[in-house]
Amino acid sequence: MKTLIASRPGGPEVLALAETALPEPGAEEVRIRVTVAGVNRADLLQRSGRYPPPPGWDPRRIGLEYAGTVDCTGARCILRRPGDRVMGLVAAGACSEFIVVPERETLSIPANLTDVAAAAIPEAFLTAVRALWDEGELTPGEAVLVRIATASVGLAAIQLAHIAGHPVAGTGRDSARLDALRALGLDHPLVEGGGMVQRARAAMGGAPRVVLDLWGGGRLSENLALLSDDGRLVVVGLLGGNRDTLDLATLLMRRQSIRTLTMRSQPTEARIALVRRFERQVLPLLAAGRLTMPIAQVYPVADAAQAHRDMERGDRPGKRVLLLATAAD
C-alpha cells in the first residue's frame, strides 16, 4: 500500500509516498481503507522532527485523523462490519491507504456527512470536548474565552459551548474572520491586541470561568488575568512557543488552575472512553447538522507538501484534507 512519510526531519519537501506492508488487524482491531485524512498542526511538527509520536509508532508516518470504510475485522470484533463508514484518530500514519485501529476507537460517520467532511471532525471536536469538560470542568452557565477562535479546535469549541448554553468569546487577528464566526455561536469576537483584559471583561460583562488557549508561550500572565477567581486555564496548543513565566503568588491567591492536554499520548482506555462519550453526546448533533467544520481546501495526497505549505501560511480558515481514494458521496 502507499503511505505518506517524512523521509527525514525537515520542511514540506521531505514528504513522499512510500510503499509499505499492508497491516493485519488483531483480534479486537479493524482494518480501514482510508479515503480522506485530515491535516493538522501536529503533522507539521512531526514532519519537522519536533513532535514524535508515542513509542511504538513509526515517526516517519504522517497523519492523525481519518475517514474511510472498514475493510476487515478481527476475530473478536462486534461493533463494526466490513463496509461500515468510520472516522477517528490514530497516533500516526493516518495518511495511508489502509490503517489498523482498535475497534472501540472508531466512530460511525453520520449519513449526512461525506468522507471529506468526516475527516475534518475527529481531532478538532474530540479535543474541544476534552478541553471544555474534562479539563475545563465547565458547569452550566459558565462563560468561555477561546484563544485562538479561528483555529479548528477553536471553531469546534465555539459551537459545542454555544449549543450547551455557555456565553462564548473568541479572539483572533482578523476582525472579518471573527465576525463570520457569529454564525457558529460566537457571542463576543475580540481582535488580539492591547487592552485585551479590559475589552474582554467589558464585552462579556465579567471574567470568563474557562480560557481555552491554543497560543501558548507569551500569553500566560494575560490569560490568568483574563480568568475569574477559581477559573481554569486549559492550554491546548503552542503556536506561540513553549516558554513563559508564572507568578505563583497571584495564581495561589486567586485559586486558579492551569490544565494541559494532548490527544495522541493518552492511554488506550482513556481514548476509548472519550470516543464512546463523544458517540453518545456529539454524534447526534453532527447527524442533525447542528455542528460543522469548514473545509479550507481538498488536496490529492500527492500534493501533501502543498497542503502543509498552505497550512503554515494560514491564509484561510477551516480544515485541509488529503484524498487517498475516491471519497464517499
The other form holds:
Number of protein chains: 2
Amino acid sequence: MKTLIASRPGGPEVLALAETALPEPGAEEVRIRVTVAGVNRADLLQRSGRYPPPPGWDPRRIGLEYAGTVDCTGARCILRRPGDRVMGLVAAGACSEFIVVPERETLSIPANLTDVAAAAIPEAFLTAVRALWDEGELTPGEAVLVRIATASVGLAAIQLAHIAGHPVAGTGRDSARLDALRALGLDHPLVEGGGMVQRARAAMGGAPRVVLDLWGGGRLSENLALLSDDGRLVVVGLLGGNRDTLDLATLLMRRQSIRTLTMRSQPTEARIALVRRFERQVLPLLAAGRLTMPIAQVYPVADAAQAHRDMERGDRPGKRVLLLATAAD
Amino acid sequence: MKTLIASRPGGPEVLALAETALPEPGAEEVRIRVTVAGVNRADLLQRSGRYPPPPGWDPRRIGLEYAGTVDCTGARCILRRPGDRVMGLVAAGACSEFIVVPERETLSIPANLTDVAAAAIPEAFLTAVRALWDEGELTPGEAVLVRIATASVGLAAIQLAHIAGHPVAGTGRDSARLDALRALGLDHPLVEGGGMVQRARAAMGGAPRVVLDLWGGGRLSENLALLSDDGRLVVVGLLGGNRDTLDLATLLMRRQSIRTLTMRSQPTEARIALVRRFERQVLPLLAAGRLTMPIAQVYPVADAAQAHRDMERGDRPGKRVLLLATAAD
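Can you return the structure of this protein in the form predicted together with a further copy of the same chain rather than the form predicted alone?
The next block holds the full complex; its first chain is the one shown before.
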C-alpha cells in the first residue's frame, strides 16, 4: 500500500509516496481504508524535522487525521464493523491507503458529512473541545477570545463556544475574512494590530476569562493583559514563535494561569476518553449540521507538496485535505 | 487604638505605630482584639511600596494574618460570639489592636493552640491547601516537589502533602535545616545547586506531578524540567525574581501548565469559601496536633522593624510573629 512520507527532513519537495506492507490489526484494532486525510501545521513541522511524533511512531510518515471506511476488525472488536465510515486522529501516518487504530479511537462519521468534510473535523474540533473546557475550564456565560480565529482550531472553537452561549471574540489579520466568521458565531472580530487590549475590552465590554492562543511567542504579555483576573491562557499553537518573556509577578497578582495542550502527544487512553466524550457531546451537533469546517482546498495525495506550500503561505482559512483514494487507483 | 503602618515606602525604619479610631463592625462582621499577627514576606514588599493591597485597603497598614479574640459582633452574626478565639487573613492591617472582618472569614482556634501558634497558621496553610489541591490538582499518590521547602508555605505544604499520602521532595540551601524537615514529612531533601533535575529524578524515582514554587524568576525552565509531563507548576512566591524566559514549545510538548495564586488579591467570597472548607478539612488536623508551624521568633509589635530585618536576612525557617497585646499595655 502507499503512504506519504518525508524522505528526509526538508521542504515540501521531500514528500513522496512510499510502498509499505499492509498493516494487520490487533485484537482491539480496526484496519481503515483511508479516503481523505487532513493537512495540519504539525505535518509541516514534522516534515521539516522539528516536530517528531511520540516514541513508537515512524517520524517519516505524515498525517494526523483521517476519514475512511473500516476494512477489517480485530478479534475482540465490538464497536466497529467492516464498511463503517469512521474518522479520527493518529500520531503520524494518516496519509496512507490503510491505517490500523484501536477501534475506540475511531469516531462515526455522521451520514450528512462527506469523507472530505469528515477528514477536516477531528484535529480542529477535538483540540478546541479540550482547549475550551478541559484546560480553559469555561463555565456558562464566560467570554472567550480566540487568537488567531482564522486558524482551523480557531474556526472550531468559535462555533463550539458560540453554541454553548459564550460571547466570542477572535483575531485575524484580514478584516474581510474575520467578518465572514460572524456566520460561524464570532461576535467580536478584532483585526490584529496596535491597541488590541483596549479594542478587545471595548468590543467585549470587559476581559475574557479564557484566551485560546495559537500564536505563542511574541504576544504572551499582551495575551495575559487581554485576559481577566483569574483567567486562563490556553496555548495550543506556536505560529508566532516558541519563546517569550513571562512576568510572573503580574501573573500572580492577577491569579492567571497558562495551560497548554497538544493532541498528538496524548497517550492512547487519554485520546480514547476524549473521543468517546466527543461522540456524545459534539457528534450530534455535527450530525445536525450545526458545526462545519470550511474546506480551503482538496488535493490528490500526489500533490501533497503543493498543499504544504499553500498552507505555509496561509492564503485562506479552512482545511486542506488530501484524497488517498486517488493514490489507490 | 494602635496600628502598625509604613509611614512612607521604605526600609524597616519606616514602620511606626499610629493611633486610629476603633473600627465598628457591620451587620455580618465581628470586631477582633488582635493578640498576635504573623509576619509575611508580602508585608516587607508592601512596606517598601512594591506590593500594595487591593483597592479599598489602606496601603500604609501592615499585616495579613492574625490571632485574637472576638470583641463584639454585628447584628446578623450567627457564627461567632464575644470571647471566641479566632484566627484568619486580611488583605492589610492585621497588625492592629482591633480589626473588623466578616465573621465567615474567621477560623476557630483549636484549644491546643496558643495565640502565637495560631497567628502562624492562616497564610501558610491556606496558601498551601489552595496551591496543592486547587491549582495543583493533586490526586492520590501523586508526588510533589516544594521549592523552597524551608519557607513558611513550604513547611505547611510538606505536612499537608505528607498526611495525604503524597511523596514529598523539598529544596533548600542548608542541608541541616532541610534534614530537620524530615520530621514534618519531607521524604526527599534536595540541597539547592547544580544537577537538580537529575538529583530530584533519582531521589524520587521519577518526576513530580506538581512543583510548588516559591522562587519564581530565574528557575522557570528548571522547574518545568523537574516536572512530569502533564504536570502543574504552581507559583506562589517570587523570592528569586519576577521575570523569566518561557519556552512555550516545550511546555506544549509536555502538556504542562503554569498556575499561580495569591491569597491577598482574592475577593472576599473566594476567601470565605476557602476558609469554610479549611475549617472542615484542615482544622481537625491542627486540633489533633498533626500539623504545626515552627515559630522562628516572637517580637513585641514595637520591634516590628527588627522582625522585618530578620526576615529579610532569612536566617532561619519558621514564622516570625508580633505581639499586639504588648502595644495595648
